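One chain comes next, on its own, written out as structure tokens in the form predicted on its own.
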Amino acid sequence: MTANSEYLNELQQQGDFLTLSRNNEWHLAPSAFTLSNGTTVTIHDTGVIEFQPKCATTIDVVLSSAIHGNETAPIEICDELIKRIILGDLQLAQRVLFIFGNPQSINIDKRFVEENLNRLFNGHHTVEGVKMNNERTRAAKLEQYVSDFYQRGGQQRERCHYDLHTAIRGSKNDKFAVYPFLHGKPWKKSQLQFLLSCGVNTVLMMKSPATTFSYYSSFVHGADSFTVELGQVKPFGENDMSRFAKTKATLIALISQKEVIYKEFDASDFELFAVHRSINRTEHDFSFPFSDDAENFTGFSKGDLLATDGQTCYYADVEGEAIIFPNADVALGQRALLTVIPLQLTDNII
């Protein structure tokens, strides 16, 4: 018995593909094989692995975790479908690809191993004059797999991409999603309320390009695609499940059902949130004014102090602009900080 076989063997009677994946940090040989409900497992590499039902109806769907290794639940939500799928558990309804992005920054405990994944899609894998490193590799891998995904599955169908994450930081709003910039075309009702349905009500709005995977898969592909965040970063086995259990309810009904029926839209559901403005840090010397446990959507008055990056002064120019994503340790360059404003709905929704 070869090795290969030994593993599919193994998989087949235990579904932990996510242990096979950490097992294997940056490559697993491709390989397949058919369940006995006739859906066709196909693992492309190391964390990525697609099915096919037998009779797959009308959505294609990616679902990605571990782009940051650290951000647990999501890779446990993820890890407990898969095992459901190969075990005969839960019967699909639409064809799906599972992505675990950065396998030994699980083994690591760490958001990454070298450079931040979730700053490489987009084609910023490929720079001229930066070298390649691993995460650089895997961000042009990922993105080949989804477009491999996407255009097996034919021009006709749905496309959606949920990039599951956990905050560093806590939150105002516990769960909230990114949408990404849309470059002009609408936001869809419909995919609000399947958020509404995660238990996500709090939606934040780009508007600009973005580096980041979900940004990739709605600008490239033309997927229904967000950044999720569900919570705060915590360890495995310290996470309290039941806060995700609507999320994992919905994303069941999402690949196991022809159709799911959400709650009627009501905009009075959400908040909404544009963003203001970007701050990078440039300087070695960069620090926030405000504690590490002040939580995202924290709110300032106009004037207040909201960075220090070397000589430069950032302050609040907005009454009540807030704070999201703020990291004084991400690389010379980068994003330090996002800050957001209250956001209606106007007539650009379908």
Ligand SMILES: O=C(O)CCC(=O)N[C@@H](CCC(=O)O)C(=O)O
Contents of the next structure:
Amino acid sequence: MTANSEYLNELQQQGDFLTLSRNNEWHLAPSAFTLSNGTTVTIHDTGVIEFQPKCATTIDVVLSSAIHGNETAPIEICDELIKRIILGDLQLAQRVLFIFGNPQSINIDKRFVEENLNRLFNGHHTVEGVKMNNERTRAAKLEQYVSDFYQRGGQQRERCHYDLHTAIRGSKNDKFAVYPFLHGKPWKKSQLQFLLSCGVNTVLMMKSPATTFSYYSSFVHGADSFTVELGQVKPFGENDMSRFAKTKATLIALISQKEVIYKEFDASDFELFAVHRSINRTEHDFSFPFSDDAENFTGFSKGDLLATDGQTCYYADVEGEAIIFPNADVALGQRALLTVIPLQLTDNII
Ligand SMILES: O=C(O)CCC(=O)N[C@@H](CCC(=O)O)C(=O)O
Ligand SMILES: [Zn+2]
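Rather than the form predicted on its own that you just supplied, could I have the structure of the form predicted in complex with the named molecule?
All chains and molecules follow, beginning with the one already shown.
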């Protein structure tokens, strides 16, 4: 018996692709099998598994988690969905690619091993003069798996990618999504309705390109793509999964139904924010004037100090300017803080 078929037997019986991925931190030989309901299961690599149902499909769905290894709630959700599909308890109506981004960082219970994976997409993994590492290689491979998945689906199909995370800090708005910069293309009400059904009524509209996974699939593949923040970072087993019941039910409907009808769009259901600015850490001496438990979406008065980067002080320049993802420990040159301001919907939405 080859090593491959050993792992396949166990995977077919237990559906535990998460443990298989964690036991093979950076590489797993590709393999495939078919479920009794006709769904083809293809393992592309560690953490990367594709399901192609036998029926005709219309949407190519990418669900990623563990791009940051210690963000466990989304990993638990995807783990459960994968198990249910492999064990034949959940019949798919759409093609789905699941990705556990960084299995080694799950094992060490850290955001990343050497380098933040979510700063390496859209080609930023390969930079002349910068030494490759496991995360850079992984980002390049993940781009390729997503690219192949969408290409095999074909052009005239719906493409979506939900990159599931949890925030380091608590948030006034517990669940929220980041809508990557669309370069002038309109935002989609249907996507906001999907998010609302997931229990996510707060969306930040980015205004510039990024190095994130969701920006990559949006920009390069035209996918409806979002970073979705589901509560706060907690160790495995400590997540109150009842808080994600709507998210899980909506993801299940998305992948197992031919069509999903969402609530009619009503702008008053949402809290939308425009990203006002991004503050990068450029000096070792970088700090925030607020405490570690200041929550995302905390608003500041015009003139309040927001951050100090060496000799440079950043002050709120708009009343109510609110903080998102403050992190003074990021690598030099990286984003240490986003600020947002409320957004009134314009007509750039379809
Ligand atoms: O809470 C935090 O500081 C970070 C949570 C997280 O990982 N967020 C993503 C957002 C990606 C995006 O801007 O679309 C990240 O920082 O990579
Ligand atoms: Zn994250």
